[in-house]
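Take a look at this one chain, the form predicted in complex with its partner chain, written out in structure tokens.
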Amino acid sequence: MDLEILIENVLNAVTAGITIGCIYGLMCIGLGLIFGIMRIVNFAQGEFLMLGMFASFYLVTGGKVLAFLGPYWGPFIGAICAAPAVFVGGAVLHKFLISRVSGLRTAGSLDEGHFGQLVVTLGISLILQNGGQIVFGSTPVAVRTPLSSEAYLIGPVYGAATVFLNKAKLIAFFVAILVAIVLYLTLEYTRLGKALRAAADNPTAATYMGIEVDTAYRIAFGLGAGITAIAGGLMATYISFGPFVGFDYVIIMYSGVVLGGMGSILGAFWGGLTVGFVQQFSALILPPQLQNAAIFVVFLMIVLLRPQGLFGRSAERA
């Protein structure tokens, strides 16, 4: 009997770990572009996630712009539609604020401008969180879809042990993987992708090769923001959220990116997946309030023990 419960719990942790992990993976890719590749320390990444959630919320539930799509398709299309809005926002932020403390301006300076980036993005984060409270209010909201309370049942596999696959999470999982694949192919094989990677990798050399580094940066930063926003929109279908939600996830994102190895998009995805897995498994033994604390402990262990990441090749030079 106890064994049945154990098996059921473990199997559900595995499936939840995979589905949620892949959504975290997508979320981490966004930060992976900004922090892993462009080496911009972005404190406000959690707020891009939050903006993605609210963009999706207003498109689907609040503003009902996409209400005609129905409660099944709407939320997921809304999540994808959140990307362009946050992309533009990210690009604008980059143009007016971030570009002044990163890229060509700080290449070669003593700390590569990290001090300035930490401070400016902390400011952006404060403004977006608290401004979000003014604009969106502080009552938690959710993108309503009947799918979030429905599940596919697999089993019983062992005795009465059954695997529950939440429908909203499952669809969100497929959308996340699809977006991640499209993004990967774009970055890997298109001209734009190569220019972005070149500019991010070595801005000075890229300028000499005729790449408009500033534009490339703006696009890459916007893309990083937009990708995380999609993940936010997807998560909005199964959690409720407020303007301060970003904070819980920014550490998860940094864990994922560092774990996956700096500078690798695929690594960021695997890193996010791993963190999602750890989080779901910690739920087996830890009370829910301590799950977030567990993530912080995991993060500290990652940066202390393997700052080069599990999948990364080159270590950040100390």
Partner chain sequence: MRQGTGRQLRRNLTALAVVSVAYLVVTLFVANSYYQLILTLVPVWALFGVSWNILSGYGGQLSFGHASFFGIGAYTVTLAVVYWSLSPWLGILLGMMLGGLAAIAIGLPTFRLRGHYFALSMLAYPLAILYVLQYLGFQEVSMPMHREHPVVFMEFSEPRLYTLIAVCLLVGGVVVSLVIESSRFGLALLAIRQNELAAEAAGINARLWKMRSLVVSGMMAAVAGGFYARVLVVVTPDSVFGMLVSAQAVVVTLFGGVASVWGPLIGAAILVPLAETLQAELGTYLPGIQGVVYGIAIIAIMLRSPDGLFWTIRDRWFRQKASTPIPDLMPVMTPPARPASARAGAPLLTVENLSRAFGGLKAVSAVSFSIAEGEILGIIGPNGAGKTTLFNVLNGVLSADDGSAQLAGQPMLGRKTFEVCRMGVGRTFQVVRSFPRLPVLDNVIVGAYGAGLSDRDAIASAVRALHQVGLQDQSGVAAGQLTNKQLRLMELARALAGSPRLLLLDETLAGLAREECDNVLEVLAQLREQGMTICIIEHTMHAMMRLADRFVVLDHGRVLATGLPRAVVENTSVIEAYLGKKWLARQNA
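How about the form predicted alone, since we already have the form predicted in complex with its partner chain?
The text that comes after this line covers the one chain and nothing more.
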């Protein structure tokens, strides 16, 4: 392979890994938030991603609610606006289903409710997938924006080697970074964030301090669903999707969370970024159907060498 072509491919893989990896990182934060605070393995997280995509689609393209914002800003505002709807849906699911098999209610049970959590979240996943096919149909759709077919050109960097930055992915990258920073500041410095961390560290002590642990868990579950929905809305600007798209990305989410360190919100973001890098670099030498295999090879290597994850600690809690 010509050196200029090789350098161009590597540089484009680096930039694509950073932009897509940060969106994956935001997606992983949603799952990491739920596990870090509630210790729930949520199989339905991929469907929250799918709901975020369709919520953004109907706000921008299908229902044209945000048509007045135009095709450049509308899709990204729509991705952010998808969060409240999915947040409410997640909170309702927690109130009527998840809370029955989690939290203080199952603290004294033999398995701490984990078997029930697995069955309930898997059931929610299947219901949302098939319900989505009934409501939205099986035809793939996408949020239309001309930015998805436009790119910034950087270079030539070396000879004729040029770096291409897709405009839709670049704006989605900045939105993902902004949302991650706002969430971090909220968890670290606000009264709500302190209550969520107290409920995660010691729910019994938090109850004695006047914190409504079930309410904190409900907010955490809804917040995790909403954050992942934003990531879904951002991804909808440059990919087509259907009701079963969540299954493809739930594997990436769990890989990122485990790579970063179970229970670490910051680690979940870096884990998603790592997955994005591995996926883009593997595309240089592997066909698309084997890219997930490359992710799992790296995943297994890191688990063998550092079981607590890249950025986690053995006893770290969110």
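C-alpha atoms forming the largest set that superposes within 1.5 Å between two forms make up the rigid core. Residue numbers count along the first chain shown, from 1. Keep in mind the model is a prediction, meaning the values are calculated, not measured.
Shift of V10 between these two forms at or above 2 Å (CA, core fit):
For V10, whose C-alpha is compared between these two forms after core superposition, the shift is less than 2 Å.
With the core lined up, does the C-alpha of I285 move 2 Å or more between these two forms?
No, its C-alpha moves less than 2 Å.
Let me know the CA shift of I295 between these two forms in Å, rounded to one decimal, core fitted.
Between its two positions, the C-alpha of I295 lies 3.2 Å apart after core fitting.
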